[in-house]
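Only one chain is given next, in structure tokens, and it is the form predicted on its own.
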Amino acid sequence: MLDSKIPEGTLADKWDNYKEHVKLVNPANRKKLDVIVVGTGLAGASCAASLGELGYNVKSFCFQDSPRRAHSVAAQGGVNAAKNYKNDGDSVFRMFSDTIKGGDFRSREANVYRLAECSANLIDQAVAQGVPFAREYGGYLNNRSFGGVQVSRTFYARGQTGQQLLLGAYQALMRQVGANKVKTYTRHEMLDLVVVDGKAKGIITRDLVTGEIERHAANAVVLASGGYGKVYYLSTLAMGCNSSAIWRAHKKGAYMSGVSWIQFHPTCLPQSGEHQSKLTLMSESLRNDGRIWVPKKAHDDRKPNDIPEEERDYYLERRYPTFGNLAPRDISSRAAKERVDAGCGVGVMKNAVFLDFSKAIKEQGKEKIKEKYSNLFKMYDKINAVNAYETPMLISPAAHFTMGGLWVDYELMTTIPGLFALGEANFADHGANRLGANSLLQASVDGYFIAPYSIPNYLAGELKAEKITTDHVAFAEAEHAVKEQLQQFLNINGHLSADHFHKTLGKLLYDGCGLSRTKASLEKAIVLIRQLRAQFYTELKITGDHTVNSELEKAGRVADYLDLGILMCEDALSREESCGAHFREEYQTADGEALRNDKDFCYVSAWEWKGAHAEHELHKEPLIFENVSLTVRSYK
């Protein structure tokens, strides 16, 4: 039975009794400690950086070349905090009402509760990391609204609000290794999770410059490394993002939650052509002054500049009136789809929609529009040599963000003990679908605010256990098998490389598992994706031997990534009834919108790995809402 440790007292209370009640460990006690946190985002950085001020030793892990590469850097529109400086009607519990409906009533409430409670908390400790924060004219902090929401909540550095926020983490994570409370392995991926009597105790790594397998063992380990909507292989993600480590945590017992809720972000540039390795984001941000909008008639190729405003579908003012341009992400982005579908996309590949500032221009002026987004105009003309001050951008849905990741509780810890999952790597607080701006507020909430006080929680009751080395037989156990699996992908010698099943793989899943599925779809899928991982195992082709060798890094990915997609279709297939991002086209109501099933799937999923040939086994965490009512998710 899954028990989220939810704690007592009224939803505004339960954070202050959790903090009230929590075990606590002695700064003497916490030299003899150790914690192995794998990520330096947002949520790994500000972690390691909190442990080591609280005195614990931390080895810090990243498969990139600097902690600062790590994909936090690429968030551009901002980070939600209910401080209502606008003096908008905006609250703590309206923050938290907005995220549940946001994310169509399938997540926790005690969690998101939190969320929205710690969030004025982490402005706060931004601005004092420094951290530049765009200002009114008489020097107090901005905002401005992200979809779903009817206030302005998000505090933004311009385009570049995750690399910001990253910045301020990174120093105070530097700070602590200055003073030796922090040690930093960067080029290290985590390629197994060690465990002793049924706790987390370790990792294995493999040296991504001499190829060298190493084995670290620890207290408590901290998996803070991203999402996996790099399975679709044409995503926002940069390509090193990937699933290894929590699917390898998965396969070592951690549970994996809401695997298929995956969110298609809806301002991103659109594919042009088959030579790409990934899609570029255009903040969300651009879409408060942005107007989107297709031609009316279906195969119009005139320039849009030439089409005239009566014959302009502005299909998300049309269709949500109350939200317009800015409703959320997931119905966006599907209306987006279903325009493209009926004919009316645009782009060279028929595939996008057009992002038009011409009103704010006119109303506004160029020069104030300018100020709120040049980094984003500047970078749209370099791609695509267009000035998107005099033509509309071209926009299109793109795999974005996972919500699902693994199952955690109130604590943040999985189903092993001692191991925690914080930030995307978790499924904690949004639901079936994200509300634009909340990703580097969970990433940063989990670090500096929650696993300061969870994990020593769970520390002070290893003090008197036995101290786990690397000595012990599970590392000698572990290591062997992260070995065989490498050797195993040399031995193959087929044809075919680790890229060839990425992407073969990510179109798959697009057709069957992406913006919208079906039954058939899914089932198919399955089928299809079975077939190319028996394939990837009789025809994959790696260059190169066991040293500096990133087609065999490749490789691990990839064939996490073919399991983790069979399970993407499973979870997908199970749920019968649409909800945020998972929109299952046999349930959806009559105006084509998505058709929750409260009676049968009001849940949480948490899917148990039972071994390579066998069928995962679904266990379920029911959702309890008390103080919010299950409406039907409306934003027209």
Given for the second form:
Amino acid sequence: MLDSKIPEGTLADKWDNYKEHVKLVNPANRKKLDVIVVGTGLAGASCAASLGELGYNVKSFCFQDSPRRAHSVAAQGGVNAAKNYKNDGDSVFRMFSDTIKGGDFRSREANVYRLAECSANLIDQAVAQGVPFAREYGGYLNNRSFGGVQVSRTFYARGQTGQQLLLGAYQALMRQVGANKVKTYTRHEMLDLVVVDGKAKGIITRDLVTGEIERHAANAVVLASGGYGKVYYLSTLAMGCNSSAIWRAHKKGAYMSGVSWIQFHPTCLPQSGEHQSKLTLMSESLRNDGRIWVPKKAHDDRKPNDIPEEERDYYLERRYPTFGNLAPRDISSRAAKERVDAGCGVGVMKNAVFLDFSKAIKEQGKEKIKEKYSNLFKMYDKINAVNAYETPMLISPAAHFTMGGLWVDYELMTTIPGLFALGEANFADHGANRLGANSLLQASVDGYFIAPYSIPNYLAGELKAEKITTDHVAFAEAEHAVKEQLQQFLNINGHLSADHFHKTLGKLLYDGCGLSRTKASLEKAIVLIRQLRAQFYTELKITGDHTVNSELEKAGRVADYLDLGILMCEDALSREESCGAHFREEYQTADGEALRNDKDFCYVSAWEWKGAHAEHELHKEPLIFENVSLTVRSYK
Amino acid sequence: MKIYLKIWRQDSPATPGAMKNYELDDVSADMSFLEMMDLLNESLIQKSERVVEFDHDCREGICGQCGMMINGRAHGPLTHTTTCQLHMRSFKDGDTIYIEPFRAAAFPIVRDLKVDRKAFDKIIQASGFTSASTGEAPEANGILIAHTIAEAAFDAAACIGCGACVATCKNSSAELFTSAKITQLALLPQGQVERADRVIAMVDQMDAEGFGHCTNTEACEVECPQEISVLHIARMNYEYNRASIISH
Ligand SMILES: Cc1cc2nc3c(=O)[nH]c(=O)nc-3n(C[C@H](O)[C@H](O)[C@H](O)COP(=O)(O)OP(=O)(O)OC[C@H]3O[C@@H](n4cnc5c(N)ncnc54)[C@H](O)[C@@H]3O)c2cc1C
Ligand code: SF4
Ligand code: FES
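So that was the form predicted on its own. Now I'd like the form predicted together with its partner chain, please.
Below is the entire complex, every chain and molecule, led by the chain shown above.
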């Protein structure tokens, strides 16, 4: 039975109750306890820095050449907090209920409430670190609104909020490195989790420069390795983003949840050809001032500025008059797909819609728009050689954020004792759809405010436990398995690159398990991915050696993505309803909205790995709502 | 279009490197520079050759991981643009492109075009932060910050740590990078308490890492993808002198 360990008390009391009753570790004992943190994004850097400050012995890992480059750096739009600085009716409870509703009632009440509760504190923390958030002329912090809500609770630092928050966390981490509390291992990739007597006791890594396979032992292991949206190949994620850390932990016993809940971001730059390696995100904040439209007529090839007002279809304003262009992401993305499928798409591949600023520029002036979004307009120009102050941008949906991830309880501990998952790597707070600007928050709150309580609560019990060292046989076995797999990749000597398999997998997933899914599309995708996986193990080709070898790195990541892709389809297949980002075409209302089924599917899926040749086993954590009523999520 | 490439290949820091020639036939103008490199590597795999190693991650100009000398210029022919944001439409059919790693004594070569920029992390470790431990923060609106100050601090904070400034500088100076962080924190009220100690520690570390000194050629500002201004270097010198007076 899955125990989410929700504390006693009313919703508002739970987190305080928890904190008041956690076990503490005497400061003198802390340096005897080792913690491994995989990942230096907002979740990992904040966790490693905070545990270092407390006096634990921390090892921090990332695959990039510096911790500052984790993909949190790419977040543009902002970070939410229920400060109610605008006096517009915001509160912890409202943020909680917006997030629960935004997630289409598929997340845990207690977790979401805690996220809202800790949000105000994060802004304080970031400002103290020197994060230069936008300010009003009077010197007060500025806010803007983001998709899916009607209050202004989003804090931002121009279009580089993620970068600035991450640099704050990175600097806090560097401070602990300078003080010898944290040791960093850059250009290191975690390739296995070591479990001893059912508890997480360490990891196996590969040094991406020397190629050395290393053993690292610890009293607790934290995975803050980010999202796996790159499974679709074309996505807003960085090239190195991977599922390997969580997938290998999954194979060692950690359950995976909500695996098929993937958010497709509505405002990305469309694919323009086969060579493409990523889809760049244009911040959703643009939807505050940009209007989305397509020509009313299908296959209309006129230039956007030549299409008169009455021949334009502002389809979000038409379908969702209350929220209009600020409708939540899943709804906006699906509405775009609906228009593109109807033949009204624009751009070279007819896969895009317009995002138009002419009205905002007319009303507010170009200077004001420049001040808000200049870096985004510049980026657009760099990539497309188009001036978006004059012609509308072309945008289309792209795989972006994974609500799914490792199952965790209230303490952010996985089903393996001593293994914690933070940030995008866990499934916890966003349900079936994440609200914009909530995930920088979640990653930070997990690392700064939750882990420093819940990890010591576990570590307190470790003081008397037998110390496991890297000489333990479990380390030898894990190391051996990692080495064998790498050798296997090098030995195949086929004729197709790792990228070939990754791109093919991505296409299969976009078609079968993308913005909308059907039983047939999912079943077909499973068959095709299985075939692709078999081909991978016979026809992969890697050149180069055991040391610096980006192809060898890719092969390991693609191998895990192939397994994960199948589980994504199975997860989507088992959920015979539409909720949030998971849209099963069989389950929709007459006007094409998602049809949730609370009677049969008000649970979180938790998949257990049963071995390479067996089916996964599905466990269910029922969701209980005591503070909000399950309504139909409507943004009309 | 057809593109001729001359690329620096070097197995390891210990072995000598050399330029090698390659040709690509099907380069499209819409490709990014790194997608062109992907195409090259795909062709090398087909020929059973080791791929060209280069650093990259976000491919949207923000992580700072990419960086090459392209025809002698850090990040290539466009000003204020990272290598990953450069597109092949900046080149024409039949062009020969020279590609080399960012070179500096403090950035040892790892392999081919990959270099080690740990020295930047060391500079930040020296004092590139405010000492605000988790939980110590006061209410965010408790200290007001003028709009102009916040914007100026942001301009400095925007550095992505790519190292183009160092690679461009004939002295391999890291002063643009270091001064940007010093300015950001010197401008903000939160950075005042440690202001003097910070600049001394960071400048000392910069020297210890083997970076050269600034001789005001201002080449760095031209190449910097984030348009970090050389005025920050002047600010750093002011802060350094101010700190020296305070601490003596
Ligand atoms: C383009 C873009 C824009 C976004 N904009 C916003 C926004 O405006 N607001 C918002 O709230 N959210 C936004 N998000 C989402 C948000 O940025 C992420 O969910 C969040 O930053 C994730 O943080 P993280 O710490 O969990 O992971 P990441 O920042 O991705 O960090 C992952 C870390 O794990 C390491 N790692 C991964 N695998 C391994 C391995 N096998 N071995 C060793 N190390 C490993 C990496 O090196 C890295 O350090 C955006 C996301 C994207 C992609
Ligand atoms: S100052 Fe500019 S060139 Fe130098 S590291 Fe920062 S962003 Fe790169
Ligand atoms: S790859 Fe991130 S800045 Fe170029």
